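As structure tokens, one chain now follows by itself in the form predicted on its own.
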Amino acid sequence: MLKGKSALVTGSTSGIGLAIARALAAQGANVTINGFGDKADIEKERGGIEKEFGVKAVYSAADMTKPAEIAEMVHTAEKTFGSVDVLVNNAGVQFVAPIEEFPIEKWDQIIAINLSAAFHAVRAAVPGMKSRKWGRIINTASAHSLVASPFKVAYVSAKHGLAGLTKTVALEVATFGITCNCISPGYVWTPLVEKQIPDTAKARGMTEEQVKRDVLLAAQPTKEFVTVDEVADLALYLCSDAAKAITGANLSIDGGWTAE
């Protein structure tokens, strides 16, 4: 489906982003992965993509808080593969605290990585997509792009903003064969979710098991975590020709959370 095309996925050294990168590669796309982590682990994933799917995969260490590095990552991917046809803005961080205790530097970091980074990447990638009259932009939002939870003021604000960014870009590129959508997962079992459980437990005065049962899965009527592969399959569908009329949409994959 994507043979001969190139995809760039931010925040893709683990979790949702890695699952999406692998799904795109499985359909023939060359991929640029990005994120942080152990160098050996990242190289293992990069090499594994090439070996398993017969495509080329490169790694960018671009810092998602630095606009110039984000733009350079996009331009490098274009030089390496000839294009960036699929852009997935997936990088995200989280911090949990009451607003009066929320560190200003954490607010700035979360807004930069979860929202502004997507703006900078889209801004850099859109000219090439327009010239080729084809592109797929997918932003990983969250159920928190639609509803709020306490103690997550920066994350909820950033994800609401990402939904607005998605709609605006979709309108601007609608006549160029480019779609722009966001996927809003509920709680997916990823390192990001796992790491926020202790802080949530502390903020709410609960045990970690209580947080899983009474906070996280309480929000999802299915009482099950969403899987990274389910999110990746939705992203893959949005890249298909069958989804060319879907643009500006915020697609929930949250076990029914936002239906309540």
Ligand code: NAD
Second form
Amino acid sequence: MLKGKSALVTGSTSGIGLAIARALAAQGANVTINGFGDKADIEKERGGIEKEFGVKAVYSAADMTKPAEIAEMVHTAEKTFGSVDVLVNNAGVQFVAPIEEFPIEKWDQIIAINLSAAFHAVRAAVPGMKSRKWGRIINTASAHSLVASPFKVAYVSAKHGLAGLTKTVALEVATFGITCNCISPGYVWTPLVEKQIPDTAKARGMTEEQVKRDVLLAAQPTKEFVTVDEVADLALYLCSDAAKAITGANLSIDGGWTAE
Ligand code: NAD
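Okay, that is the form predicted on its own; can I get the form predicted together with nicotinamide-adenine-dinucleotide (NAD) now?
Full assembly next; the chain just shown is listed first.
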């Protein structure tokens, strides 16, 4: 489905981003992966994608808090593969604390990575997509782009902002064969969720087991975590021709969370 196309997935050294990058490569796209982590582990993932799917995969170490590095990553991907046809803005971080104790630098970091990075990447990738009259922009938002939870002020604000960015971009590129959507997962079992459990336990005065049962899965009527592969399949669908009329949408994949 994506043979000859090139995809760039931010925050794809782990979790949802890695699953999306692998799914796009499985459909024949050359991929740029990005994110932090152990160098040897990243190289193993990159090489594994090439071997398993017979595509080219490159790694960009661009830091999503740095606008110049983001633009450079997009331009390098264009130079390497001739285009960026699919852009997935997925990098994200979380921090949990009551607002009066919320560290200012954590607010700035979360807004930069979870919201501003998407602006910088879309800004750099859209001219090429417009010239080729085809593009798919997918932003990993969250159920927290639609509803709030206490103690996540920066994350909820950034994800609501990302939903607004998605709609605005969709309108601007609608006549150029480009779609722009966001995917809003509920709780997906990844390092991002695992790492917030101790702080949530502290903020709510609960044990870690209680947080899993009474906070995380309590939000999801299915009582199950969403899987990274389910999110990746939705991203793939958005890249298909069948999805060309879906744009500016915020697609929930949250086990019913935001239906309540
Ligand atoms: P994760 O921690 O497994 O992955 C996050 C990725 O972002 C990693 O590759 C990490 O290296 C990268 N990253 C972090 N800071 C970066 C920076 N400054 N520059 C470049 N890359 C950076 O988490 P995940 O759960 O897979 O999250 C991926 C996206 O999904 C995030 O946007 C997150 O908000 C969103 N999301 C996750 C869940 C969930 O329950 N896991 C639910 C809804 C939305």
